[in-house]
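The chain below stands alone and is given as structure tokens, in the form predicted on its own.
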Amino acid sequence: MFKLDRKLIITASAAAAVALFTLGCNGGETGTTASTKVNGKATIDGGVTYPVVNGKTGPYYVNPQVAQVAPKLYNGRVPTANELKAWDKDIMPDGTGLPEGSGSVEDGEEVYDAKCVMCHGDFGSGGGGYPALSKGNAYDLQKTLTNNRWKDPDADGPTRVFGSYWPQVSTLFWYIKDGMPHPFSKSLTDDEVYALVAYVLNINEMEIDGEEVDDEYVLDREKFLKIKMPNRDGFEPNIAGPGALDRVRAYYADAKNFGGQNLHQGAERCMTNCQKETAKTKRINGGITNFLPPMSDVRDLPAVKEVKVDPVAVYKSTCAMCHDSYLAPGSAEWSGYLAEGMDTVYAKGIKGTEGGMPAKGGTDLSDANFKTVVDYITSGKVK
């Protein structure tokens, strides 16, 4: 959620969270006493706890067989200090966890073209189901976050990419270091991560301490800590620092803070008949029927001539990053998959797999062209 003239624009995902945070659930309907507090304070997530009464918790029956079984621990143990240290890799906005190192925009572009472009597109333009990293000047695009299509239907909507939307650059460093490139996370050196961050700043046309991050810029730890994101103050409520939980409670206790017209203004949780009537609706029967010329009911699309692709070229530009190390063209590793039949292999490739492969490998190929690429990868031969 971010600021807009002292109100908030709520994204689709955040809308559900707001409903839980503030409007909550009405426990009075079940005849039991529902708890919406922990240690005397309102729950931050809007959760409600129902005690077990007459074999029910809230509106649901309790399975007595499950309720009487004590939970089991399966080979659990306390992690060692070294194990905790290996997992504790957070990079905080104040520089905590940020390693020493350096990297240039030029080096970052080389790493990006070798390990990132096949998913995130040229110059971070996005594609194949993976997010764009840039859409232009971050400072100009940050201003689009206040665009309202309900006020001006012809206006462009908010542009939410790294440069325009993210409040802290530390998240970018951590995410690249910990999770990229897919599926070889944690394989980049600290210098490579600095270089990639520098490149992403460059394609977002950003500055550091008044200096443009141009093609020759070299980013290091000292300069990194001076980065100020355009939208760093664009989110509500403030969750940074001591007292954050109490600030969140106070913020969501007042429905006016997020534009809601709740009848009780957040004082009581509500799930039905919560909104004041703000507009009258008048429905018009019938509709427009005398179109000139008449509307066509033909649903046929014009025939499109299929242009065949070179499966080897597609493999090298899109697939090699992942498949060179596993399931390379014609490798014996394919035998287990081919036993399921080519129709199954085609279907999994077209839809994407749980192992991380995007649908059609992130391409926009037709099914027929994609199958020719699959034929090449599974056999090592161009048919």
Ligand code: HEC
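Residue numbers count along the first chain shown, from 1. In this text, rigid core is short for the largest set of C-alphas that superpose within 1.5 Å between two forms. The shown structure was predicted, so the numbers you read here are calculated from the model rather than taken from an experiment. Compared with the form predicted in complex with ligand HEC:
The Cα position of Gly136 differs by less than 2 Å between these two forms after fitting on the rigid core. Fitting the two forms on the rigid core leaves the C-alpha of Gly108 displaced by under 2 angstroms between these two forms. Taking 2 Å as the criterion, Val218 does not count as shifted between these two forms: its C-alpha moves by less than this amount when the rigid core is aligned.
Next up, the form predicted in complex with ligand HEC, please; the one we just looked at was the form predicted on its own.
Coming up is the bare chain, nothing alongside it.
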């Protein structure tokens, strides 16, 4: 598989790449050319892919020139060693990327109380939309992962927190270093992160190499690499080590693994009597209703507080084109109009006149705002 893939990337032309796909025709009612196999292997996600056939992938045309020029396209530059160091800071389970350093539970508690407790609560208890960092003894709580409220809704559910659930501790170091504290991330030193990790292990009542992470414990890189998470084998498919991608492909090739129903794997398109005898109508009990903003499909004008406009600016942008030549701001020509009284002038301006004044001068200003422009145009002054 990998030799073939590399060919695809390094040497093969697009035409050769097409030949590598195994075509299966599952077109169904919509008649697309889909394949559940790539290079003779199952797809990675259990779905189909659309190899380029007759110049198209599925319904989309593909410009064939692109494949020819792609091996020559290098639009950027090589990163410098310092640039790589600045950005390549991920931490992997085998210790790749894990810096040297150390920190004690005691120091960790201090940093936690200064920078984390306001969100994550005392001893990582969480709450108010903030995740808990501990719910007690990690080893005991790991056993709750088989709790499932599917038969008894009132039963205890599983407890998924760092200690009981996470497969790798590298995630904790990496995430705290990169993402916490939430409002000001990437601000902790490596020693502070070691201390915080030690503290989080402590409140999860964990041990390292048979030794309890007690209040006196000091964590360093060497000890960190010995941490074994209680739930490290709790995930499927197994993605670690050689052959991982084959295991993932095999997992998703079988709908039973993930609760799917596949018509090519024995499922049925049932048209009559498709529910179990025991199935009943379950209605919302309480439910979640605090929608922001409240649900509505009304189409009316929104209630908005209008902001005051600058009369001179409005005049310049919309009135001036007519009024600069006639009835300019403060001009004597206004006297005839003003004689009718200001209310009439406002009213006529709002409604428009047959003599050529468009309603509100063609603006959608509120009456109040428009009146301030009329005040300006008739007097030449801003009130």
